[in-house]
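Here you get one chain, nothing else, as structure tokens; it is the form predicted alone.
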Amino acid sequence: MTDIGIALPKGVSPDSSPASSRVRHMLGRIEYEGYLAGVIVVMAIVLTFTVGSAFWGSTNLSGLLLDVAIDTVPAIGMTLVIVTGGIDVSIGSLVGVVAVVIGLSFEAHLPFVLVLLIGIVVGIGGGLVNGAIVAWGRVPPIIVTLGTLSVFEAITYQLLGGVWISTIPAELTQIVVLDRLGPVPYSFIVAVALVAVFSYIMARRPIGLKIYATGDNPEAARTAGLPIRRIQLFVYALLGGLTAIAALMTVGQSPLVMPTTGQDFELTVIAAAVVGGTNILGGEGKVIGGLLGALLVEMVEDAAILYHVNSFYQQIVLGAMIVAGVAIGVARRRARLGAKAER
């Protein structure tokens, strides 16, 4: 029998139907954000079947948009801060010492809006002491913002002298909390505004294309002449800022103060970032990640509450939703690279 040759298109083995072939070529196109989607639309269509109104009820839904509002705007800043091959562990301790002076500043009776004010310039100041010293100091990120935790940690237990401030107004609460579009918080329209803002950002303006260099190849954006020194010190004050915004929620959500206040905080926030996409190594994320990495993991926390699961394995499975990102990440840029070589 004669041998026929028939050209098969590239990537198409002999085994293979156009159908599959199709199918491949259309989760080939699918960017990681669109798996995470369906991940979340899975766990949603889960939890209807088991435990059915405990979670689409009004309470609950609104209270898990308001964890996920206050998770998502300081992610925002935080996968700026990674995207440029760095990391905050601070911002926990941060959201302490910004909500200390809010609440001091309500002692004081000073006015409403400036007291907003001088927590957003206080999360500002913070960010900028951490962007600094990475950024001039040349000290490596995690050992920086390790030593900002213990120092903000100190200056919040400084400030209470051990007592709890309670006297938030209710004000605060009623736009932080009460506030809503149906079940949706005002909260969370604000953190997903955000979200859309320093999308277009990162995608379309000039300082978003100098952030992902800075974090790509940083010898060679130097070599470009990037300002890398003012892109770190931007990223970080942003960050701050954005934490200070995520305290002045989590105080009109639980109108206390106290020395835990922001504890662990960033553990959340990471794993949010991470869980989003953004890659540990730097150079790559976008900050709808951050969103729906924030939705995840409140939705699996929110489970484990609905199911009645010790606060202990709570903490495990974010620890491990922290690693399963990170080395999702990393193989992903292998994965990049290793196509980049291939070319």
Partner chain sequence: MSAAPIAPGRAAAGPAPGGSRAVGALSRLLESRVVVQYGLLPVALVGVLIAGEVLAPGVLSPSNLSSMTRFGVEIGILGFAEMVVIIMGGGGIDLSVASTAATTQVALAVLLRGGVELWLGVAISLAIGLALGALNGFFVIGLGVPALVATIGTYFGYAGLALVIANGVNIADFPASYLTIGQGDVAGIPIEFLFIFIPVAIVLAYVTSRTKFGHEIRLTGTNERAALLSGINVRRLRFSGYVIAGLLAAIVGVVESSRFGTAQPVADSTYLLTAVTIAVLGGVDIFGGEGTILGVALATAVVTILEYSFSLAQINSVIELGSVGVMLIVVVLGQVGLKSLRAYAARRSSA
The other form holds:
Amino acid sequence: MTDIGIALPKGVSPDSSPASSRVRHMLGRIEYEGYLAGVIVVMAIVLTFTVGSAFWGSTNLSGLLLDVAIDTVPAIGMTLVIVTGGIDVSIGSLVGVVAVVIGLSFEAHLPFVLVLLIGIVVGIGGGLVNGAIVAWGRVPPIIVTLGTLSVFEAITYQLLGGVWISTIPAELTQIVVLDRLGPVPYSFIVAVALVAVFSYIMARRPIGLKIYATGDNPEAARTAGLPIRRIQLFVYALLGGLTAIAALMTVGQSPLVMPTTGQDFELTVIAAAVVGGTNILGGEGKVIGGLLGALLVEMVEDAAILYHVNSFYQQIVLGAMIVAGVAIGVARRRARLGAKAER
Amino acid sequence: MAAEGHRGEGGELTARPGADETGTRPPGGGGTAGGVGAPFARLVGVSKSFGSTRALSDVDVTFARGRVHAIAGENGAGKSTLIKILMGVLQPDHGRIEVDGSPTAIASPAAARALGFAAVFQEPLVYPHLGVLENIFVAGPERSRLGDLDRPAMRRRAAALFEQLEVDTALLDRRMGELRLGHQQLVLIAKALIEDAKLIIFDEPTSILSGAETAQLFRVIQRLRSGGSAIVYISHRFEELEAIADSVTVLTDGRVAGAFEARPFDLDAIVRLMSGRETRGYGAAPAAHRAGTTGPPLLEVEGFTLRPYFEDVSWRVSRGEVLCFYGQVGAGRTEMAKALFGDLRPTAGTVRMEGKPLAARSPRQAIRAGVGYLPEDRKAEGIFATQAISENIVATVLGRIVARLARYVRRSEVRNLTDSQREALQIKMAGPSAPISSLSGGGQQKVILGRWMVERLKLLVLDEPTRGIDVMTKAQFHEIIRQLAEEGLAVVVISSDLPEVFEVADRILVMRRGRIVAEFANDGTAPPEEVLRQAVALDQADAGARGASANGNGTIVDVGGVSVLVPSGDPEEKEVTGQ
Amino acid sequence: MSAAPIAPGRAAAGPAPGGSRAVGALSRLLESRVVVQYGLLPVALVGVLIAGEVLAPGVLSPSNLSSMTRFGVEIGILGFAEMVVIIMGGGGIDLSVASTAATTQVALAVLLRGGVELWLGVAISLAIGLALGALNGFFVIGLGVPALVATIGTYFGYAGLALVIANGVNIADFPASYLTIGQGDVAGIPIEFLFIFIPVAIVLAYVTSRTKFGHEIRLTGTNERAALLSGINVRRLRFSGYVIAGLLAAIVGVVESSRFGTAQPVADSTYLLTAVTIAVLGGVDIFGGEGTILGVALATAVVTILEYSFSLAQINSVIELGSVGVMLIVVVLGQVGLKSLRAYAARRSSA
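Same protein, the form predicted together with its partner chain this time rather than the form predicted alone?
And the full complex, kicking off with our chain again.
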């Protein structure tokens, strides 16, 4: 049986079904994002009552939101990549490449805006490489991006030449970290705006529909004449561009470019996407889920700090969240299959 | 027959006015050039071969606007090749296709779509996680001035169409994967109409539909016809031909065996043509067959059920007997075999092997109990394509040929087993280490048969063992099957090939819609037409039921003026999901 | 050691029926699994030998070779681990091996510090490796989480576990006897190579090519449905693949900590890429069904010579890893390309 189960959209009354499965039905009717938002709210409430002043303090809060922003921006692209049935583990080292390139550009005193543009172009270039090999080489995405992961690292190292770059203009830090609306950094607002834009694209634009179709049933998409390869190229390139924005934010957050900049970042982003409900098998996933997933991941990390939990446990929790997020998704699909009244 | 009584009305249906009462655009682009009955697409002298097998030879057939043209034929008669050629998946070797009178090449599926050809398959190709509306419009969405998806506009068009097709517009808000197959088919029909299809092919659309769904589909087809679409209807159900076809072409072994241009159809003649009584050799069944049938049953199956595939199936088979299951695609035979083999889980029924209960929960357990199953889909479920021939032969017996202590698989055993099968089955190979994919289809099938012959079996189930295999190898297979039975094996053969059934069977069970409907002893008294008649539901008892409908066996449904018997055996509301 | 151990003359392939002579020859060449799966290996070996001599003249001196064999043990065994899970198909891969190795070595160090006997400590840490592998297997087979994400998750989780066990620091107080595993040698040949790598390779070669298990993993990786219908317990088989991978990772953890004399809780992030590259370069089909220990061992030699030459030539390990990454992509591109070429030739010759 293929996985044909999916949540019933809101406002649709399900067919009559045995009473025994009514509970499952009700669970099935709530969208996954609803649960996730609920968990986040509960966590916020618990944090409020236990370590409220520290949590809501503007330093902690804006730090948290900046972290969320840095994860969310590439999580949008990662969601799209996973929706088409792919994955990209190279974005952590792509952050490194972009960080070095903009660092060097700053050192060369290029105009500020030009540097930002260069960074984004480099990011898109990296994504194009991944996308091209996936689409035309028919090599599994995990293999391609595992390979480019080390290639990007090597490029970073080579460009950096063994030294750190610290001549990052304060302007960048100002924009990324210090400019805020109350406790909310502009970066977070940018991230939310991007989420809104891509939610709109995925829900309203024809390209969004085609991206979903590509991942949902590649065979059908091929026979329908959809440009699958160009779509793949597009989502990886987009992820590269969004990763570059995250790299700009990272450099603004800690104005220092090191060989380790961006390391393991891809894991957090993948965690945000799959915790956000994106189906790792493709065809299903929402951009807003990436934001909620990032919020949850970063809040757990933040809570660990506030509760003075040994930071080593954070990794275990993050790993558990990835496995649990996907396992819940798989279990939900199976349960819905059993509860389905039709077909 | 009641249906016959309505034939006259049915004939008038082609030009029935007022079918489009809603006043909106008629489905099927009724405004296209050419009137009702005008030829739209023509196949002229079309032939297609695969290797040495001729799938189609010199086929002429014309599809006209506003007419439902049925293609009838056994499995393997060339129906699916015909569809693939029309839909641009295959290119004919000879002959040509004319559309609106001019020769046209259909080089790709896209080209077929551009010509306005659409096909609705039994198992629709859909995007399960996308909404119904999105499924309809994915390739060519309506856009607003800003280029956005214009969902309200799409919804209006789809809703208008749904209303004409008598489909609940609430379905538009569902996701495709939630819909049952019947509704998915209707959505695909709507999609075809939105894409302005002028020729719509239905490939065995009703085999897994419930009665109500079938009735609804028929109403839709009637409307499409009224709207001027050319309809190609592929089916093996005779009551359906009666209900909706305007003309029938019979395909037998890739040739046009006969064409019937007007009702009433001579159903008896159609059956005769399909069975190929005149054109094919039905050799007299060897007399030695009957010996095994008298022995005590080896396997007894009682009340075996897995809806919607098969229901309350009971049969038995003895050692040394060849039992054939004859029926049409979707009759539930393969699923029944897989349930017996532990690959599917039946919901009810018992199986006894030598008197002891046998409930295989996995193929592994079934094999241990002495049951083997040769799958229908050789490529997907039979061969290990890139592996050596010897490896393919010993796949199930590895555990038996390991050295006692060191646990290695004994190469000498592998070689012996491979050599013995190579000899016994006359498999032509470069060497036992050549990959199985280097063999012809028949050779591959022999290797898989060999896989089961090295196993110590009591019962062997062969699912369409000779499909797509050349004549020589086929004859060899039949001989082997007989031989296996003579050596004391119980053999169950699932076949849709009537001459084959008569060639190898001791006994014939006919399945239709998941039930066993008839049993014949292959002793020369059972005429092929009669067996086929049972498989396609054209028997006297059924006809009587249709006429009377008083015995509670079914419901007469009015389909655009034609009555159709809908068997009440179809569970409509409690229908079990999925594959 | 080929995929078809029963086959003495395995290069024998059927003559192509019809078709032009060139196409026939091509298809014969491509039909041979040896050419398709292992054709790249000798080329790569010669390539790295030349590159090694250019980069670091004298790289193949006896003392260097001795160091190389030491160097290659860990990545080679991890390559075997990837081979076992990839060969079974169904998207099998284990991204968590480096973290498993980290966890087992710090566990061993903590146990030894606590006064546990050496042999018992090693046994327990190998058991931990088995358990972590079984947990991977549970996630993938039991819960149905695709291997890719499940083992990304456990890569994280086990790394955290290692940090927790070691409390975030390297542990250095190993008994001297333990250090001989990774530092001693017999007649210039490293002990870990002689007494760990070689036996592991031989056992695995035997298990994966000659036993029922070996036949069944190949069949399962080639066609899961056919394997199931042939009575093979596909789920149990795949589960045991992850358990074996966990055990092999634990062995690597032990060897590594002995070589360095310290147990490091931070997983070596280069392990994963190197292990997958070695497996694929060694002829393991990324889509399952093919692969041999001999091929993977040869690929280990290729990668080891390359890495060693790079480090002798004072080229940074990051650059070296980058070249491994390029190698991975090129090799898989080559595999995919050869496959479609083979399919094309088969179509041409049977048309």
